[in-house]
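As structure tokens, one chain now follows by itself in the form predicted alone.
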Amino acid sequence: MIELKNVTKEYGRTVALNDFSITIGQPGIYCLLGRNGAGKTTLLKTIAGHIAATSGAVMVNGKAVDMLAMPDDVFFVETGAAQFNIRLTDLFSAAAKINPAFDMDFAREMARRFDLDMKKRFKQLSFGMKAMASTLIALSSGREILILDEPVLGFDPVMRKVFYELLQESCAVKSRTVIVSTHIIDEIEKVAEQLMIIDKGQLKLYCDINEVDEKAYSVIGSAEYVKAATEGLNVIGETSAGGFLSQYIYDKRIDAGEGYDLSSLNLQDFFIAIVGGEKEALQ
């Protein structure tokens, strides 16, 4: 279990996390979304104990976390993570010696599927392959909690597809909590089970991903009819053009009616409405 209670992290005058609280109690794949500078990486590093909170409490499986007490249950991989510049076969062997729970068979199978050249040294790999090698070590670690910060950065479309398949397979092999931060929203939508949206250091939304499918939609039509139909609903954003209005809703479903129609919102459009949904008139 991961618990953050009233956590604030300040870098001088910059507040990266602002009185942030969340409880992550169940295994599964958690998607963390936020704009650049929203506080995603700070949040992930705070959970992993790589940085210390300015105030508040961080707990993993009931134990307090800080830079002097980094949680053994957590494996954190950030964008551009460096590894020892040795051959990958030796790197995987070293990981297995350090961590008795390391699943070498799974690691080798994943390396084969990604065409990783195990004879190459780490620095001889492309940026994408370096990221993949680090991610494979994390997925094979046997740790209860995996934190992956932009893991598919530098991957081509084929690599990303295989990565998400392997992510699901690794969770099927071992029940665990995986937090994935990414900007490629349409792809993570297919595998994520829980959604966290952070903006300006604060938690904007924390829900089951299925709730977005059920409750996120747009009402489109004549402004007069749309406003009447959505009265009392949670309107998270809107755009207008002439006499027509599109309102983005996160609330109970309504039926289409005279003068307006309904359309589902995908996760990317929903995210944009949540963090950047200022009401704007289209010219």
Given for the second form:
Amino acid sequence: MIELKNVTKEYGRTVALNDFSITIGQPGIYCLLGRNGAGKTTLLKTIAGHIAATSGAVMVNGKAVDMLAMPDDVFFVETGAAQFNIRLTDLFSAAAKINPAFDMDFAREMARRFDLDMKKRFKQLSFGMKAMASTLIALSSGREILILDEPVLGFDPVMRKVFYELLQESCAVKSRTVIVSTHIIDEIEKVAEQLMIIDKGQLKLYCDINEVDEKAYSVIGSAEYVKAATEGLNVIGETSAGGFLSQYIYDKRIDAGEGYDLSSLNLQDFFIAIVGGEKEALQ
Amino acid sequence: MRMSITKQNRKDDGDEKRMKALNNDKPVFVQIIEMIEDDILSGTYGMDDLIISTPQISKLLSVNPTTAQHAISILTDRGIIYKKRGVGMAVSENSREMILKERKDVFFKRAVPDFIDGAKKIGITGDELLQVVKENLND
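Having seen the form predicted alone, can you show the form predicted in complex with its partner chain?
Time for the whole complex; same chain goes first.
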């Protein structure tokens, strides 16, 4: 279990996390969405104990986390993670030597599926393959909590597809918590179980991914009809053109009616409405 | 009657089918529920038949496994399907009747009033409406 209570992180005058609180209890795949500079990486590094919060409490499985007490149960893979420049086969053996829980069979099998050349040294790999090697070491680590900061950055579409399958498989094999940050929203939408949206250092939304399927939709039609239909609902954004209005709703569903149509919002449109819209959203 | 999506095409792969199978009007889990219900109504699935599994739904329609699970758990709660130990989810005894009852409720509460309203709006009289319904029934 991960718990953050009123965590603030300041870099000089910049506030990266602003009185941030969250509890992550249930194992599963969590996706962390946020614009550039929203505080995603700061949040992930704080949980992993790579950076210290300016104030507030960070706990992993009941133990306080800071830079002197990095949690053993957490494996963090940052974007562009560096590894020793040795052959991958040696790199995996080294990982297994340090960590008895390392699942070498799983690592080898996955390396084969990704066409990772185990004889190559780390620095000989392409950017995407480096990321894949680091991610494989994390997924094979047997740790209970994995934190992957933009793991699919630099992956081609085929690698991304295999990566998501791998992620689901590794969670099926062992109950664990995986937090993945990404900008490729339409892909993680099909994999993630829980959704966290962070904006300007604050938690904007934290819910089951099925809530978005159920409650996020748009109402499109002539402005007066749309406004009448959505009265009293939680409108999180809108666009208009001519006499037509499209409002984005995050609330219970309404029935189709005269003068307007309904359409589901996918996670990407929903995300844009939440963090990019002009209207203040939610809560 | 349209072709069953959940039974016939299981071996096909995701994305192309999703475009045909899912639309944008309703939540994905509702559409999955309706597909399975349609297949029970059409007789594609009989009583005690195993229905498509959650991972299969997820692959076939290219949807999130938790969304497929969400749909299955609602069908289970409503008693339309039940858990057959160790094998999967199967169709309950009275599922057809339950689905038909619900569909009829919706038909009379929504579709019929909408239909009549629509006719009134364009000046169709009650007699004309009855006439049209009769003619169409006889076709």
